[in-house]
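Coming up is one lone chain in structure tokens, specifically the form predicted on its own.
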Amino acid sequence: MTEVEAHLVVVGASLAGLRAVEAARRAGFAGIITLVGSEEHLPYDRPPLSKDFLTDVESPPIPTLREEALLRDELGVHLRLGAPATGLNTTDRTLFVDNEPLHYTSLVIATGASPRTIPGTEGLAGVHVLRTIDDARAIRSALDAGARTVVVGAGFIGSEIASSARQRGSVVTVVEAMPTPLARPVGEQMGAVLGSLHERNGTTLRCGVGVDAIEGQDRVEAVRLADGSRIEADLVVVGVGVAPNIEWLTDSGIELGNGIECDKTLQTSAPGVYAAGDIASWPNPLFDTRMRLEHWTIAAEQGGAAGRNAIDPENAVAFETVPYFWSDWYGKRIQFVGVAAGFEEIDLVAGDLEGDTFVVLYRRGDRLAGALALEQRSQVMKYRMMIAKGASWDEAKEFATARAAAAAAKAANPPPG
């Protein structure tokens, strides 16, 4: 088959899907590219949906990543939007889009994940999740009306929504079933530190208690908790995690588990089929462990890697990365690099845990495993590079000491004027 007959299909008009398309073209792929998306919208950026999209005074536009003219004319992409993938036959390399066959020579799956919901709330007005632009519009409309807001789940998305609602002047309560928010991604101590940002900014945080029921006839009226207490609400946003969109692949023969099981090059168990973004579980060579990450940066990086590998499998390159995510609460930027799982020690190397800025390092064995920063935007990326290079704990501490000394000297001797 000649190159001009080659057909790369990317299913998932997402950040990862878009990066796969762009990477394939940059690598010189001259064949046909089709981008399939279940939403009618062009690929758009999701992080603003829980932040600026909810708080801007004027109704904001869709945060589109690329205009249609660029996709069609410059990248030569055939768009199939508003059409979900419904099945996959890897034997004859056929993707079914809205049950119609679409043949491919190589395929990148980037269908992402869907928010988990609370059973029994289907059809109850005022109860929402936040994943799509349409979800964000519904939540924004409720905030415009001054809704009393309950956020179920004190993870990063839930906390961003709570922050945005407070900025809009809403009365906000965050309910978290675990005793400490964010214990899994950052550890219990630092989860408690980050959780304190809610109370410091007028948001009520209820930890260690689950939701027993969402009350209301046609519209939500209150949230009843497992301890018997009741919180009146006009808006409930559920942020209790996501599940990878793999149901449509059940009969495909592709190995599934915690997402799509990929090798180190992001190839699935089927030849010519790769995965990227929230849906991809792969062995990260940097950490010698299998990961599935729901981070913007990883989706962008994986999309590019999957696109390049899919069009040139004989020269496929292993994908390795240091996890990185950020979150904005109450005007503060939270950043984390590395992994917190299995850490043995944390050390405050800059700032004050009760203040508005700090950096905390995580040790596992004799290695730097992670770094958490509040309002230290330049520092944390230095630690990401150190983790990628396998820096020792002592090297990280020496670097932190030098940074602190330089900052102190600068503060003591400010530049003239």
The other form holds:
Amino acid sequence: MTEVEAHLVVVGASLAGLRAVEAARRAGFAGIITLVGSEEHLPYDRPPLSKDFLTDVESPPIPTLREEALLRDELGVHLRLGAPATGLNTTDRTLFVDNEPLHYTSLVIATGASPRTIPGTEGLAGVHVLRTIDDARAIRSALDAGARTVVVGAGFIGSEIASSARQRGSVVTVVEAMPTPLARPVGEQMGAVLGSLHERNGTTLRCGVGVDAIEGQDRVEAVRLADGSRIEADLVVVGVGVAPNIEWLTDSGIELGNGIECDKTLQTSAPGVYAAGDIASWPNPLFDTRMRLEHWTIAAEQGGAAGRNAIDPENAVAFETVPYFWSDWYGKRIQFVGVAAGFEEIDLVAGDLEGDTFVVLYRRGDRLAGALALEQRSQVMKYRMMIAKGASWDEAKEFATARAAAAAAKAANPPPG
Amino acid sequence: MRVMKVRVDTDRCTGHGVCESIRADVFEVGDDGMVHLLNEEFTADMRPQLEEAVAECPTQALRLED
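Please give the corresponding structure for the form predicted in complex with its partner chain, as opposed to the form predicted on its own shown earlier.
What follows is the whole complex; the chain from before opens it.
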């Protein structure tokens, strides 16, 4: 019997899937690679969709990550785009794409997550989520028409959309059911500080009040809130989080929970099957806890790791990382490194919470657990490295004090030029 | 010994600093919010991490040249 040629199938043609393909080739994988994607587009970059894609004056192109010729000719990838995965049989290693069988020797699942919607708003014109290029185009054209905008959910995506809509001159209200925005990713106090950026830039932020109904016959007219108030709107963007796309795996036997339950090498409960990106839950050795993260950086890093491990399972390497995410609001960059969950103390080490720039450190036990920065691009990654090394709280504070002293000296005695 | 060069596309770089967190002896985000190279030429043993920095740049601002 001849040996079957190795076939790596990557399902999910966004950032994590693309990285899996690239990493496998870079690691010397010479077998067949097939990249399967439910959208008809080549892999494209999603972060710009809530930012420049909405604000650029000229109608922007799709932010494609890799051209087709590069994928086909240089990386030797078979593309199956516009074709959703519909099922998986791990016993005979068969993926079903549009119900057609595709045999694999190794598989990386990177099918991402889908935005949660508000039930009953399907088919109501002017109500959108933002995940895909098609969503972004619809929102952009509503903003072209000067839409009065209501954003439901004051998370990062919702806040970026609000910021972009303001920049386009729209009247914007953000409605958040929780008493403070972003309490889970950065804690209540810092969530409130970030939320104040909205008010300072002319966006109305309504916290602690839920949405009762989205009104309108065929087209949205207003958002009615739980306190009885009513906000007229031409555009409603719902940014209330995402749910991992696991429905197609229900009968696969793969262990599911909050996404796909992976081990520390990103392998799923099925041999030869790995997962990466928004869909993957894995125990992060650096934090000794299971995580499922929806960040650009984790998709890029996990995609690469899953691709490498999938083609060489015997030498699979544990995936560990210090999470990093960013968000751009009103021309200002917010960056967070580490993990805020379970923090015991925060400390402002640079700037001013009411101002346009700051760094706040997060303590858990005697360790540095996280750092949040507003417009402090030169500082934040230094804390990411410290967290990776398990730096103590005292060490981090000393470092911050030294940085502040150096900055003060520089300000008092600026270098020539 | 063969050397590589790293190019930073200053139109694309917005100073995330992911590269710095991978190789702090090569990359550093300055007070101008842009990445600066601390070295100019690199040897082959640094390739895997430089490739990682290129791959994980959120704005695709880095390029390796042989």
